[in-house]
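Quick heads-up: it's one chain on its own, the form predicted alone, in structure tokens.
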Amino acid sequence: MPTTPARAFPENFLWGTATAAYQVEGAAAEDGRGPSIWDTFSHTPGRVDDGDTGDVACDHYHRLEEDLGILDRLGVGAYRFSISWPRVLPGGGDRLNQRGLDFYSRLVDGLLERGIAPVATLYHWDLPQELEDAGGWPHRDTALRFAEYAHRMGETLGDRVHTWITLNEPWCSAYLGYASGVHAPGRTDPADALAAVHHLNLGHGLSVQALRATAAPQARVAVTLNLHHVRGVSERDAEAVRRIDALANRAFLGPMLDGAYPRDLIEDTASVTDWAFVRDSDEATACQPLDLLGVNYYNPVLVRGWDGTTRRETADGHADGSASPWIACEDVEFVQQPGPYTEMGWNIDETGLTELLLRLRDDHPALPLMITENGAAFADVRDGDGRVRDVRRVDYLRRHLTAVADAIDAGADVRGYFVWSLMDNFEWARGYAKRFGIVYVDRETLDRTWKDSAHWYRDVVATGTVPDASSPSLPE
């Protein structure tokens, strides 16, 4: 393993870790919680590996105090969690479920008591099933309901939440949920997927307005995007890069940050939709001032123009479904990249993170950045002594934190980093087989065990320094 020098981060850099409601909470039918699209999807045979569901997940709902204690001992400055929309507003209606709200109030208060900043994501994919039955994100009313939900959360929790994140990875919600169907709700209509893109953008802008009107003035408001760092196999593949960048990145960056959809995206997808769902002033509504842009990064993608005759490669890092998430990109292929790989089959390449952050530095220099997710799944096991020696994860985190430091040194305004994830959890359509956590969760007992990476990350947080590759990652 090559030795790299230790890297010190700015004194006020925010160190955190993250989870999402459906992935950890469990208690799926308790205390008035209504069903979400992920409840329906995971209970549909064949949708999730091994028939796994989030019914129990990590039982975070009942083990809140234990998990708050883990966060406290980690020493993190912030914890990113998501609010389950159907837990606080079952059915997506206007009747507040006080028992559900009380859970998040206890969570927020417990974090503040421990000096940990609450970072709340409003939407991490768990749309109330009743709203999907009424049309879901392809329908405008869902964006309006989302704004009402944001307003209620700003009224009830906005005096204590440090940072609000409106949406997590709307790319996944729109394209994996409505185009390829490998995520909930499992639909495969490309025109609906593009309508979902727009109504997610619109819902974001409306929810920012709602939060500004209800939350504390000092609360920060952000959105989290899983921006794809797209590379071409050669210079001849510039057109393939442009098409994927438009669909993956600028479909959200354009309306949210620049106030308009990119013209080339509209032209690329003209055979699928006429974009008549975009009404006057929608793009201006989507473009609300933000305090931060959340960036989720796991790996880059490599594309080239497809010749139409050879076997088309589809190594985009997402599960293959009966349809493609890449709408109107039939002439583009995703090329398998060299390893090493994580258990998700994603190649490990931290240079893409530096390059992505520098692109954002150049394109949006006034907008501070936050790494809201970064991490890796590996086949972790507890040894006979009860220890989880996840040396590959430690190396992954070290490499990617060094990449963030490189970007900061080059002028990127990166304010914080959240490791994904606090604990092994329900990894969506992959069920429980893929372990992303720095804390190991026994699937039989749900007992928590710190992995070596948790001890390593605790020391990084305590010192604000990423050690060089020769430093041990052993617990005390």
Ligand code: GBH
Second form
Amino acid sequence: MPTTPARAFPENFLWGTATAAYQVEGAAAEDGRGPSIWDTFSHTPGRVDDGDTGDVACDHYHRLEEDLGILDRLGVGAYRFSISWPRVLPGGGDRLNQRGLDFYSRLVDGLLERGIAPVATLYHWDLPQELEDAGGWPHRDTALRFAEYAHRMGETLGDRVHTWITLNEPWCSAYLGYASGVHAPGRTDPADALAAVHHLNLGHGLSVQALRATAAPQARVAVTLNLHHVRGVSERDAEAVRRIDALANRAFLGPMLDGAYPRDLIEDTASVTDWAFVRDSDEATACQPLDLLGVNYYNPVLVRGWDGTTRRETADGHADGSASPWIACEDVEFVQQPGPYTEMGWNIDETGLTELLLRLRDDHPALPLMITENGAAFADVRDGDGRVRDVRRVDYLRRHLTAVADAIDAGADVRGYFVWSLMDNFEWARGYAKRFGIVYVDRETLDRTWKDSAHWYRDVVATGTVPDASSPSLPE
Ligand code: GBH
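Given the form predicted alone, corresponding form predicted in complex with this ligand:
All chains and molecules follow, beginning with the one already shown.
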């Protein structure tokens, strides 16, 4: 007997895969591309495991036709990619780099020719280095520059790209980039991180306005957040849950969807900043009507209050001596969750995804949702026969898709799902050792090999149905 029955998805459900520019493109110094903060960061010794950089990545920039062919054979209805800001506007200024733009133009046209909807993310963490030198996201001007960039992209690609995502995971940009420093630009100043939160929110709102003014009238505009599904160890830990929910989720949902920062967030962080960088109309600007909310989900988090007497657990994945991304949360403990775990050390628990989607259904019933990332890293190996038997990834994807189906059955308006990732790629501070792809990339030859999960996903897409757990996923 299968442990879970087959599940059919709605007729027009959008199936896709996702990547991001710096993680796959390579060609870092080609055709006029300027440096981003990730070039600088990855070239700084000690920042990325094994000294890996995105200089070559998956060489997607030169293998565009091959990768379009893979997407075609997968049969996906959509492909989520990101545009490298310093490739199209080197230095973050207003001079358009035509050769850089041509690449995205070819990508978009190639997708449309194959009946695949392009879903373009404007910012997946690759800030032009010059804008960081001028102050980065803690600096208000960066938000204004971002809006100009959005305007240019709407003007040039907006006739053909009809789904836009402004920011990918501003949580990471602000807190990992400016508080814990494990992501570029690697700064560790909590006050700057909260200023970055605000200017990302402001930049989001301004860029939505810019896209509305320039893109096609039918364009859908969204933002992608890595919302944290936060659980307390016991009912006594409600205060710890509230604190983390405020910093992780409502710091973005508040201004973007409700037009105001939560009062409790302002109070919780009063020892760090007075929030004077929030000007009168900023919260209203951040709050632009959205067509979709993008949700990236990997795992839930488990917290409890810390009274100062025991040895504090710091199982938040950032405990290895680096500063905490959790500002003013010294009295909150992140508790190790039961396994199984992925290769990232993240626990596998799809129930958090259903619960998160139901919370969004309740809090924002009119806002359609899209899973813009979900997936897992495992230690994949290519066998002598050339197959990659990634049974654990198939199991992960099946569980999480079933969790999405549960949420849809309970009334959540989920319109699509994008596997992270199309192919193994540059996993930020973890380099190439962590493989998230459904397509295997050989690090010597850069050859692509379909993993069993890619064959399995192709069948899911073709049938609109997630098969039961006993169904084999074998290549033809
Ligand atoms: C996404 O970020 C990125 O958008 C994508 O580029 C990246 O390759 C992909 O995911 C895989 O990492 O240690 O239990 O507290 C992931 C954001 C934020 C998810 C931190 C895991 C820590 C979980 N991550 N979170 S825990």
